[in-house]
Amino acid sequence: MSGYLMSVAVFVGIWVTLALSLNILTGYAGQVSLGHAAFFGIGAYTSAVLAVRYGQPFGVDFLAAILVTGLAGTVLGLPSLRVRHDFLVLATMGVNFVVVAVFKYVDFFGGAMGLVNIPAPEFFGTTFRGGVPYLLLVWGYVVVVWLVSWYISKTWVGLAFHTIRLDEDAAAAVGVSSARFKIYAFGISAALAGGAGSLYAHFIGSVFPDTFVFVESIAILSMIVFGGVGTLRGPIIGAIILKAAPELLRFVQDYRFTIYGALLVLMMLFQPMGLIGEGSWLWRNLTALFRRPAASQQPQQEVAQ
């Protein structure tokens, strides 16, 4: 594989992390937020900070962006205590604004030259500069990413972020506290998002304030949309195709938010479920290509019995 598509497959890896953290908040809990760019730039600058002015090891930094990330999420998802639906977006539009503005005009984090010189990872003495070792990484977080999405997708609390998402007033008649679980959401919402950032920052080896701006929350929200919300597949196929595609076609890549704000339009007129979501189009017909061969094997068993 050439140096160009390792680097297309990490950033790839990097956006499904986003992907699937967005689709804890959005997919499971019902909580669509337009400022997800804001918790990956966190996380980012908080690798940065680490390690550019503190000279922290990447061990320390991953592991901050995290915890700050998340705590971060914690907070500014208090206003989804107050407001719903479309003042929630609103909301979450603002805060991405905000902490791009803290980025953009504070001189601890750069201004707007952003930090620079962000060293490479390093691990027993070597060090993880690009290729597969990173790759490696970064998709080896992929995994742990999907892994817990699909544990909350099993336990009583994507249980309680389910009830949440089709009826909060029906989720609080049974007990189910809305408050505390949409904080959840958005804590560990941005955790992940948090870990992705310090992947990106650590990779790209500098952080600037127009990365995480506003039409990159819109990016990472219609890679779930288009993939398939809620599901575990969905966010992973709508990032790779959002994603690869105008990394491999760059004589688009000039209308990449275009085209994204043209398929979110699109697949909410006419396949709101995703390409490959429950109930979808595509689903359906996969579904039962697979089920016909197990359908008709069944019969030809039973005769030779």
Contents of the next structure:
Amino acid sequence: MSGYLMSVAVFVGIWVTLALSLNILTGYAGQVSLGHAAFFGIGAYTSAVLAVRYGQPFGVDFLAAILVTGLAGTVLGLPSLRVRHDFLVLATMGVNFVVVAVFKYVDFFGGAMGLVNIPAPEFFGTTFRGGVPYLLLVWGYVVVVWLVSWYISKTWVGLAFHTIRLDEDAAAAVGVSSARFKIYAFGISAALAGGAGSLYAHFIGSVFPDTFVFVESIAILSMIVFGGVGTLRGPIIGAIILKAAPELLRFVQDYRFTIYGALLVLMMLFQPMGLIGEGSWLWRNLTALFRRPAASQQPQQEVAQ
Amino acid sequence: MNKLRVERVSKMFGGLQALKNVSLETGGEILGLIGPNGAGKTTLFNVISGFLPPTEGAVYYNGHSLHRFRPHQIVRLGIARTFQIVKPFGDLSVLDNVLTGCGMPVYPSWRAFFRRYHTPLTEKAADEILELTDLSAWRDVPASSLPIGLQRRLEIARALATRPDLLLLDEPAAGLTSHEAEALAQLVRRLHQQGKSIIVIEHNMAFAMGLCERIVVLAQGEIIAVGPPEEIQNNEQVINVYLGRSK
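The form predicted on its own done, now the form predicted together with the partner chain:
Shown next: the complete complex, the earlier chain at its head.
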């Protein structure tokens, strides 16, 4: 694999984890957030600051990024408890703007020039920048995030997320505190995005405020909507397609957000459940194809009768 | 045990007085709550279950004030409710809807993160409730695909899953056929026999009269009559209010 394809694969992996982590907040718990890039940024800056200013090794940076971002998500999620729906979207947007402004105007974070010379991860005296090892590291994290998502969907906390997404009053009537579980969702979602931020910072070697702006949040939200909100497969496919396409098809790069926007409108109109979400055209046909190839003619006969 | 006391509760919505100095006491019975539209019946349920704070007065359950308890905490005390406009978790299966109620013991703690909700034990508990409410045949279909009559039953099933001592049913018979309503009445009687206290809001007079041991009549936020069904049926004031008949 060429170095270029390798780095595309690393980026795609990082954005898959971002999409999966937002999916816990938006797909499971139903809290639409347009501020996810802020948590990506907090993770990246935590790692960068620890590495550049305090010379901490990658392992420490990575774990700290997850912890600090999870904590930030919990704290920044608190004001969101008082707002629902459209106003929540606005509040999360606001969080994104504030976080980017802090990166930009506080000297400690390097200002607009960002933080540079973040060392590559080093294990047993070998550096990990680029190449297959880093690719494995990133996709290993993808597997971890997927497993966390999967496990949550199987446990009571996942069921509680479903209840607050579907009806907060009914959720309260079965004993679910929507405030508590929203905070859990914000915390988990942010923590996982923080890990992605750390992997990003150590791969690129530098962080700039402009990477974590509001439009990036839209891009991440587009990925899960495009793939299929709330499923374990949709965000992966959404992130792979929407992240890899602009990287691989040069002419798309300039029109990236135009295409994201157009895709979102089209998906909302024709496939609101996403490309391979539950009940979408593609998913229905795929499952029919693989599950019972012989029985696929049966429904047609019924229609004919 | 499971004694509910509503003490001089008033509720204002801006200039509208939805409840006016309402006091009642119940426990161990099937209590009917009737009254014309806008009488404040559902508002009273909302106050008892913590969805609305009373403007004045207080609600006591087993001697403890429910003041400042949030709805999800009141469920844990053993007061469960259904909604007049049904609120099933549409995307979830009928079984999962009932399981949401079974999960109450784990929701408040960290255990919720590490325990799966589909286990033989939890499914057994939910299946028993589906059996009791006669919903087993629809176990695995999404709740949103059920007709309204079954959705009403699912509301009750979900409330029962929280293992309440006091059950608040908000118009459970609305939109049911007479056959379905009779089955529902039987279910409510059975729950009562199991030792649950029940308050039923009902529009259907015949249904309420046949089911309840005692009836409270609300009109314009005030209790105008309390008593056994026969007495209520012959109460002049109730007839006036309910049928809008002038003297």
